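Take a look at this single chain in structure tokens; it is the form predicted alone.
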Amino acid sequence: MTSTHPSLIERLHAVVGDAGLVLDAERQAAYLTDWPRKWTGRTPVVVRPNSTEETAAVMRLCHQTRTPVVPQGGNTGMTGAGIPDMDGAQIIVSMNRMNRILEVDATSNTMTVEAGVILASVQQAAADANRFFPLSLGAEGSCTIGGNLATNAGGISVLRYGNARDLALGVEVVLADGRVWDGLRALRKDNSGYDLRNLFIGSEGTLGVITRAVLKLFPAQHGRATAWVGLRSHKEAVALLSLTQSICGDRIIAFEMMSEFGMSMILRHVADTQRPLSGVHPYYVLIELADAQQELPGTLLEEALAAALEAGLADDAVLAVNDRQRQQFWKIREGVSQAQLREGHPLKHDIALPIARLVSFIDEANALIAASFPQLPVLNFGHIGDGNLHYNVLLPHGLADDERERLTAEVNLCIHDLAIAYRGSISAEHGVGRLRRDELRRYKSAVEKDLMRSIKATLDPDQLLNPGKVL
């Protein structure tokens, strides 16, 4: 965008009105820095359309004026995908005014929503209809469905229900030139050509702007059981997962692992947390079961824990006796992000691995870090039930910028090369954004990169949608 700033803003104002534009710096600040405070950008205007029609009109104007656009949901991402760069030419198109729940269909087990609806509001609307929407993550009180779909968010229930992509039946998308693709179908089966829905889900706003979605609902989960388990090592955690699955089946909705280093860090930095067990253990697992029947999860989880203790896979365990204790367990797990930021500068590795290879990967990664970076502690935790490991390495606060950049590059190379050697991925649930964009060139094959560039060139030939992200 060049000297046409004023005229474009006037034309945008004609589309979205006073409520749809954010021009002053103070109000823009919330849109210009990401949640981890890693990236900050500049923009001449934040545009907040109130409908699909307004979004399409905004995109047509941007297409005509060759104005780059950064789509943004709740701005809770971890990779900088929703933040403009510092040149001041990119405008933000925020979905936060498109926050209506349009339909809840309990018979079809679907919900139709606009992209700016907060995830927690979707969960509550499902519960009000005696249904269950399983996507759940730490930012659910502020992240939006559009952002969840754009990043193919994961969270704690992937083991049973899958990622955001698995929870959407259809989407509506505004393309770079302002055309609207109406893929808002509530169909469980549709084998009539290429799967365009899944092309846009996970594309991080680089192929189109998701404006509405049809989501899957499930029967209400009246029974729930949660346990905290102490283990000798990560090896027992993987074996315990297999044993628990054999007894509890697909009623397991969460199986979360954490090291003692993570536990002690949380106790230091997160208020009102305490150890669920009387002793200290090298590793811990948080297990949660859910079912439509109220008593069944507790019975099954007790059986699994008894079997684990008898087999020597667990050293100690406690079953939550009420919802308050359950929430205390989850507060520990959800406190990791807050605690690690206070403890140091975390180098976050959101990797996916075959579950059968988790143990050997952790062993080898621990050895590599100990040999090459003995001064740096490792925070090893994650959604081990679906193979998503957050193998984070903490840098101390106060490092000089050049030293921090050097260590970041060297540690990332070490961990990501190893993940790829184990046939894993360098991004399991957080996406690519700016954080992993350059690394993607190293780890994607020539064929994959060519296909991705071809898709981008077809849908966004002028490179207007979220430039500088993913590719």
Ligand code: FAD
Contents of the next structure:
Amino acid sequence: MTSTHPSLIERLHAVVGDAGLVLDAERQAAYLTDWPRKWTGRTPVVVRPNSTEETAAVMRLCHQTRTPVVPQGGNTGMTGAGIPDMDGAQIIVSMNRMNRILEVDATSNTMTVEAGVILASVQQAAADANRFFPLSLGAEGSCTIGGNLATNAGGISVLRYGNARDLALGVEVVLADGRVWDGLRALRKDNSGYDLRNLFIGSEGTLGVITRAVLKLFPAQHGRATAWVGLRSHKEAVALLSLTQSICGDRIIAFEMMSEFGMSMILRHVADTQRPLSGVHPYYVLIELADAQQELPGTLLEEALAAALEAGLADDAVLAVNDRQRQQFWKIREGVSQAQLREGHPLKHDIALPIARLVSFIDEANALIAASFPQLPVLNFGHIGDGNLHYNVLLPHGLADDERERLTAEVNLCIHDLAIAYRGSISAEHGVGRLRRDELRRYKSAVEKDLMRSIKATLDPDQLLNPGKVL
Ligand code: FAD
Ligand code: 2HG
Ligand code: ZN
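Could I see the form predicted together with ligand FAD next, after the form predicted alone?
The complete assembly is shown below, putting the previous chain first.
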């Protein structure tokens, strides 16, 4: 296959029609650069199927012509996994026309959706049915549920509801050769054989194209309480998590940490953000509680904050008095990715650790960075309620390419070797994509790599699905 395979494009056109092909460079641009603007690729065509049948026909054509395919959802991924390479041979299969909510079943607490539905629309459809879909992340206004499943996205409510994998009951997948696996089951128990659903979820478009999914819904959470807390250090943040859990139980829906360095950067770069507290504190946490009952979260959170102030774990705290203030707190938290890009060139480290080891990891990592890279600031934040730390290190803008690459390799090695020594993970939620592929080779055992390659060879023997990603 070459980048200008006219007969393939004509045959694709016969399947998806005019609305299903993006050929001109200007319209293709949005599909070809990733959100962090780290990778840009080339493609002969972006194909936008409108149904499972069309996706299957597209994949059959690509299989016959040995054309490599990059599946894409909302293109908000953090690891370059949804962007083709620069060769110009890989076609993008975008799911953005498959954006229908097919069924909301309030009795079974399930929702059946096409893969291209935007996450915020899933949340809204659940709310409209007096139910709750808990997956929530900064990109929820543009990422798709298919992309969320393909990356096994995490986000802010994993400590209570789990990640995307835990929120799907079934998936339908088009395989590399165009066959369709109908795993669109709405069952909460199903031990009839190997768990294929969980193989496709988190496979980052390398094993199949997810076309539809059955999602789990939860009771509507009518009560919410949100607090912004100022702390002396990250140590108090982890202690505060335990204390809050002991008082509020599993009503904690989010427990997010951020350093003052992150906060000041956000205030500089993100419009309409203000400090929630009058003073400056080295660290902050954002705590959110939710419950079906309206009053309970506020009462519990007040109790937890009083206990934290009394125990000296918190230096100051404020409870959001209305939804507008609650959204202001979240605007700060969710502005962190955007602010980093303005401030410098972020080296992202999406680390998972046992919660009990977060404090010593941060202490050790801080000491290593201070000793080896004293000029580089650390931006330390994340979903510490589930042990996911974004331990990012900022390079200044304007470094020469070779200097940036050298520092990137050295800093990544330092942080990721430490994470592995702590029996952590180098990708908690963003996936592997292109960003972590070489590091995956370094850190996974020979047995694990062998198993992963065997699975890939079985499902995609011609290496047509998202080549160059993950493995
Ligand atoms: P894309 O970026 O389009 O694709 C991502 C991967 O999934 C690629 O490998 C692609 O090939 C594959 N893919 C997409 N759709 C399909 C499909 N239908 N079938 C098969 N493969 C498919 N992530 C988190 O986990 N937690 C966060 O808190 C979080 N916060 C973010 C905040 C911001 C501001 C931004 C920009 C991103 C954030 N992300 C976060 C990363 C990103 O939003 C998630 O990875 C998201 O799940 C990607 O969805 P998408 O539809 O944009 O997928
Ligand atoms: C978040 O938690 C996202 O906000 C993005 O996972 C993290 O920008 C980052 O490094
Ligand atoms: Zn995150």
